[in-house]
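Here you get one chain, nothing else, as structure tokens; it is the form predicted alone.
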Amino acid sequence: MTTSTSSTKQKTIAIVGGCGHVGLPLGMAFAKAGYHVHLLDINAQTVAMVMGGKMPFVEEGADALLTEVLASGSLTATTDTSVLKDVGIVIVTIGTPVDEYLDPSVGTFDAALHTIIGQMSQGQLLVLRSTVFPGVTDRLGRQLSSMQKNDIDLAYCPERIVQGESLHELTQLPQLIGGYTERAGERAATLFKSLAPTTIFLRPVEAELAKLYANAWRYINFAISNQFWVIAQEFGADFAKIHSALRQDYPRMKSFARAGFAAGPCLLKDTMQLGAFDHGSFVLGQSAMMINEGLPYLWVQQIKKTYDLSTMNVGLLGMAFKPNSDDVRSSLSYKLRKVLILESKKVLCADPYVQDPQLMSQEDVLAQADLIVIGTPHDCYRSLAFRQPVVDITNTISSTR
């Protein structure tokens, strides 16, 4: 009979940050997986939202199986912090801060994590799928013994899922476990073969310096790209054809991004954190940080040279921080909006995802803009006929002109 209720109980989790852009989509994924997920948040009002079937963000595939785990009871949506106690299993995706220097604040993190642990029971696993700063994993290791909590097995288990995919990555990504302890690894391998199609195991330290370094290497890859833009621009070279011409039939320049704002709440924060780490030693990732959120003010010294933006309406597509989403975290859309503002007569806004007040309709920006600068590439754009000339950096846009 003991067996029996500890077994069921290995098959209940808690996700804390449970209905945010990581922690919504994983526990709807392991909820159809068979186990019991109870979303953990703060946020009573996407609490509610979730609660009524109602995805708070977009996210491929979402809608229909929100709709099918909470009709089979196996996922709900809490602000009841009790519910850590009675799961087998409690995973952490909050999100971790860094301060005015872009430092890590290892100190915020470690009080949640505190309050969480202290809601904890001996025998749980608990599963950190945050980005962390190097070290955090191996240090709460130590911190559980000296709590007298080391009955709790821990591992590190980033998430590496592009925004918006999370459905189907989670089930074709291997999974990478950084156990505290064999024991601890193995359970979080256990637990994570019910999504992923392979386990990959690494020290915790590890772990954590590979979630850091995949979100460092697309980062630096678009700087890359990026000042390769401001270059061909300088010697009045057209770099959309140039980056065509590299990736035709030629393998080795497939990883060759095209030029465009490079932002969302990980890239950036995370090269920054790599450097930290690094005691400001990474140089590639300060340096890639100055090109790429420079971009948006470079930009607009290019579109100044062929406008009058003084004497111009600008109207600014897209203000979400990447296609077809409707996540402005870190977008750098804002502050190119920012920039305009200072050298144009003015500025209108408009997205097709995004909720903000401060936009307009997009017929509206359509009808009054006397230039179109495309700060998002939304796939919906490239149908629509322009009456003004547009300006795309990424050159996704059919009737740029």
Ligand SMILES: NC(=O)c1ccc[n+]([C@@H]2O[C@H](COP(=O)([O-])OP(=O)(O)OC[C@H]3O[C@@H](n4cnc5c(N)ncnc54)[C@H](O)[C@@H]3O)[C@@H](O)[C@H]2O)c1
Second form
Amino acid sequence: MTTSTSSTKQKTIAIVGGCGHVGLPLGMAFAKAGYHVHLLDINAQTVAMVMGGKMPFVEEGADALLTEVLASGSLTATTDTSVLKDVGIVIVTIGTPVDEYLDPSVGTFDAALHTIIGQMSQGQLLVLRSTVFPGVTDRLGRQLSSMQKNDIDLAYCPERIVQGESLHELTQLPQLIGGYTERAGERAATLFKSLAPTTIFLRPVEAELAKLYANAWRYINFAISNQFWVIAQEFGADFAKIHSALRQDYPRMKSFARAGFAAGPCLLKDTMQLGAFDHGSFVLGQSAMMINEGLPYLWVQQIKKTYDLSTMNVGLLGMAFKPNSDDVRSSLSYKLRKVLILESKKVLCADPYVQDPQLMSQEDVLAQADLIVIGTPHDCYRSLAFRQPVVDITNTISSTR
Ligand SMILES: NC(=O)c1ccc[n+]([C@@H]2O[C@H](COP(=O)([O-])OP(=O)(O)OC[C@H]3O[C@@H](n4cnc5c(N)ncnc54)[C@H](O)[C@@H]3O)[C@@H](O)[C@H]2O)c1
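Form predicted in complex with this ligand, following the form predicted alone:
In what comes next, the whole complex appears, and the chain from above leads the way.
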């Protein structure tokens, strides 16, 4: 291979899981930064959607950028794994869920990596971007050696964006780089410096733990606020007022989270991954799960003190796991719906962002419900006029954010 073809190859990237919430914005950001990016995904429907210029989920600034990078030819999407052979860099962003026992479900991830490595050759850079169980990168490094593929450079570089604002954050956040070797770390740092202001070097296991600590830390902080909310209820006190009073001109409480549903595809799952790594003795994480996951039950008990739900049609507004998003993965609004179904005459659900045949239109819910419960604090709910009483779980209507 000539030097110029080799340097062209170094500017080509395949992103495995490339049409997902992490892979797609990352791919678009690299395409904009001058790389040629192939998004490789097993979901043929999403691949076709992306190639047709349509974003499969809500992401700020992504619609215009997708059109731009498709038109320039710097980004393509495919289901064909043979692209892995022709690139300089492979980035893995596939999901890493926990199983029904809340243990990391490593089998699928291992199988995917087996396929990926089977297609890769010496000299390529392999970056793990998915959130992984601690020790996965070092184990993969040892596997590469035993497969005589130790000239593939391996690094773990966790994704730390907040979903929905990836494109902005990818250019703002420092990137953690955990190279399996020094050379792998340097190559990964060069890659991420094309997007980010700073790179920070850690050992792979430190970078893996750093990512899990970040999510577990947030999850535990939400649990603290939710536990304080429960205490306030017991004393007939207004948690939102206490929260606001404590944060006013008092710097040490600025990071005090609001009470509300702590859900979504990452926080609980990653706290449980850390718990599994700690051989099940991560007491703080387990307690946080009990508090956060118990919140829908506690809210229904609270609502029942004021309303006879058995005689009421309850309208639940907001099914996504976070505001102004269409993502329902692990949303606690769905758990709240289940509990409300047990207690109410009827439960009617709506969300302007979410496509789900179980949902109704917002107009119908507002027309038919005797009581409204706001599950997700979408901004658009602030301007609604309600003719019925409203249970405002996250203080959406009354607070300014
Ligand atoms: N969503 C977030 O905000 C976020 C933030 C930081 C880290 N993470 C981590 O990033 C990883 C991905 O999360 P996500 O939210 O993007 O998941 P996702 O489900 O949105 O995307 C994963 C994509 O991978 C594809 N895929 C699955 N198996 C594949 C395979 N074998 N080959 C090719 N494609 C495959 C799926 O079709 C999907 O499009 C997870 O480990 C998650 O914990 C997510």
